[in-house]
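Only one chain comes next, encoded as structure tokens, the form predicted alone.
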Amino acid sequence: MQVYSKEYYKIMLVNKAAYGQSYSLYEGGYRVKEVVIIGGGASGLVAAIVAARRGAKVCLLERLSRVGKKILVTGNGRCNITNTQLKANCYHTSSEVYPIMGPIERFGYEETKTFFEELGIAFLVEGQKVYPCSEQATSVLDVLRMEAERLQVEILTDVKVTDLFYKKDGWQIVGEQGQTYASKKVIVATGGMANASLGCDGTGYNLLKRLGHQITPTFPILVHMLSSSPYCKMMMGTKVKADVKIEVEGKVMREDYGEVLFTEDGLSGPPIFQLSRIASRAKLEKQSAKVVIDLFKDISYDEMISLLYERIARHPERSIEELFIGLLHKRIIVPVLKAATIVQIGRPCENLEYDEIARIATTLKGFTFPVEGTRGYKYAQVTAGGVKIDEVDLSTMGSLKAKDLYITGEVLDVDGDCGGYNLQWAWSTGFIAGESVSRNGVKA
């Protein structure tokens, strides 16, 4: 008769009472899975599926009551699965020398397309962005869940992991309620800190730091920018299409075009999200930053001057404020004139002096907003910073600090632009880790 240790019976009773689950055994009397994945987001689900397809017995631990909640909010609920142009300059890391595109090159657009098509997802391409044809993020999560279920991946929810350590011949994973799991190999796919209500609460950083990994400073990105400008509140709720630049310490760092939304405390919209990484980092490094909005990107400053004179000549009797009706959104007219220090805007526009017209043109071509950073992690889509990428073998996603430990997704110090780049990083790193930990994988 097999004799089990007291520790085995204790672990078995705790977990059986909590989950009613059965586990396989290995030497030493522990009840184990071959692979335990901590985190049931995009990266964790793909890793579980790939490992299970290759013969591994997989257990996935999720902190929330269901897996994949963050997937549901991507692409405004449509799920921007990937991007047809996965370029290196769309990814960012604090590492200056370590190549980060290996996982993307190994499992890129075509591989991702094949993976999801086999699960039943047809691709809808809009420009470079890729969505499911259903335009529902729920479709993506549903097919991932169904595949995991088909492969008999054991998914345990409401499990917050508080400790992770290597003992004897395997890993011990400890939950908040005292439940313990044993595993030969572990994948940490916990995500970052962006929007804790969707599962990301920084748990992975703490676990991995205790195992010897360095954590580079983190900050929220793909998020609303904060500005002290009074004009934001005046234009609150207004959207304009414009060219947007961000300057740090007087230097233009990046430029983007799209729809800008003015809010009570700052600016939002796709180009703002795209530039928010720079604003957030500037705040972290205590540098001054500002956003400069060009409301007429297709015409030059001199052409703007000529356009204003033409409008004045056409309707000299109109007030200065009325001069801009039909040219600007009504809620933007007064803020623009105030920013250009134009007084008595009810007077006839024919009374405008040249220097006043020049100031208006300057404002229309460069409406400036000081930036005091961004909203916090609660409102962010992604976390920048994280586990130092130099400490991970990107060909396997294996830790260089601990045996049989793999790290994937947002918890790593790699982040992408808006447009499906971050989900692609999750899919790619999850796929590689799933291969590496599986029974028949090249590194198993």
Ligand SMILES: Cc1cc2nc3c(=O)[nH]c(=O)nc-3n(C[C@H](O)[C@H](O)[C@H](O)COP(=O)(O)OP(=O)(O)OC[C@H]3O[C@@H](n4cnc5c(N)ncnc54)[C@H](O)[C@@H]3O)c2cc1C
The other form holds:
Amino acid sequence: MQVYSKEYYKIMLVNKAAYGQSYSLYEGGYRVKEVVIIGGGASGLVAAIVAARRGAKVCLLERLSRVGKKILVTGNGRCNITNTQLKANCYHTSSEVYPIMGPIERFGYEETKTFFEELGIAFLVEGQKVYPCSEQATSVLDVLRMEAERLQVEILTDVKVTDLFYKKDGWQIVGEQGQTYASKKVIVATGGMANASLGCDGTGYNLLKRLGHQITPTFPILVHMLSSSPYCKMMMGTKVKADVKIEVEGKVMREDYGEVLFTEDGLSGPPIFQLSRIASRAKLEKQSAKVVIDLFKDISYDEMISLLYERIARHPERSIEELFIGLLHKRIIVPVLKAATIVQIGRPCENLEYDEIARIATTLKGFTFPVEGTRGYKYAQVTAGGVKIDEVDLSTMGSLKAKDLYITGEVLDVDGDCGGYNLQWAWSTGFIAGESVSRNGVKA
Ligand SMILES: Cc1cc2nc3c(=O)[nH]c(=O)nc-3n(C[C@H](O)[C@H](O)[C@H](O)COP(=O)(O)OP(=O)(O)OC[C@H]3O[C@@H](n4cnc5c(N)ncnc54)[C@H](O)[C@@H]3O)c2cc1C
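Next up, the form predicted together with this ligand. The previous block was the form predicted alone.
So here's everything in the complex, that chain up top.
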């Protein structure tokens, strides 16, 4: 006869009270759930599939009413699933020495391609960025969900896990309503804090902190920057292709090229998102930051001066404002002239002094915006910082603080640039954890 522990009956009672049904810890003498995964996002779903394919009985707990909600909004609904160039300098962590590329080297571009192709997703490569051929994020979620269902992964939604502790022979996982689940191994795949409406409010950090993990300072990244410059509002809605540098305490930290969008309260667009990590970190460390926009990256300052003189020579009768029609977007002409402190812009351009032309050229080559921070987690795509990476064995994603505990995805102190790198981190770490939990002692 199967003998159940006192704890087992307690769990049954708690669950019965919470849900009117019990959650079986044992069935036919075997543990039903070898593995519980907390968080049904990108990394949790991949971990569930990999573990279940290897014979593990998997239960996935998701706090929202459906899994993978965040996947649906990735890549503006197209899902930038990965990148063909998964280079180390596209990944970041606050640990200066710990090598973080292990999971990406183990389950990289080719492995990800094979994994998704087997699920039915054909890859579409645009530059280095990769999307599903359907260009619909929903198809990525659909195939993950269908595969999890085929493998009989038990998916319990509307379960927010609030506590997690180890007791004698396994993990106890406690939901918000007091219901308890038990398993031999646990994967925490709860994501970061970016975009809380998509499920991530940072509870994962608390769960892991209580188990002895350190959480490095977190900050929102891949997000709009806030600027007090009055010119942002004046140019609101305008997009310009430009070279963008970010300076912190007067030092250029990074540069990117692309389309910048001016907004009511600051700056947006791909290069701004890419540099926002530095702006966000500067804010955290109370350092001053500014963005410098070069509107004519292909010509030098001297060439800019010559260009302006040529235009003046061709149309000396035009006003200073009119001089720039056809060269600059109309909405940015006045802000550029104001930033260059040019007055009386209605006068003929032939009246411009050399000093004034030099100031205009300086502004066109380096339109400067102080940056006071970012729009924060609510609008961010990703959270930087998180579970200290040297407390995790990256060859298994196993915690070095607690037995049979695995940690994947964005909850860890690793983040990637814009371009498919963050989902790749989630796929890679999810895959490795899925393999690890099913490596030993799982009955197929
Ligand atoms: C708007 C937007 C666009 C993006 N676009 C891209 C892109 O195109 N390419 C790219 O590479 N990256 C993109 N990202 C980032 C990428 O989506 C994430 O880095 C990735 O999803 C992280 O995977 P994860 O599994 O760690 O966490 P998530 O996918 O966030 O999943 C975590 C899951 O855990 C659940 N959860 C949290 N706490 C609990 C709890 N206590 N109990 C139970 N469940 C819990 C959440 O509800 C969520 O479903 C984007 C992000 C956003 C917000």
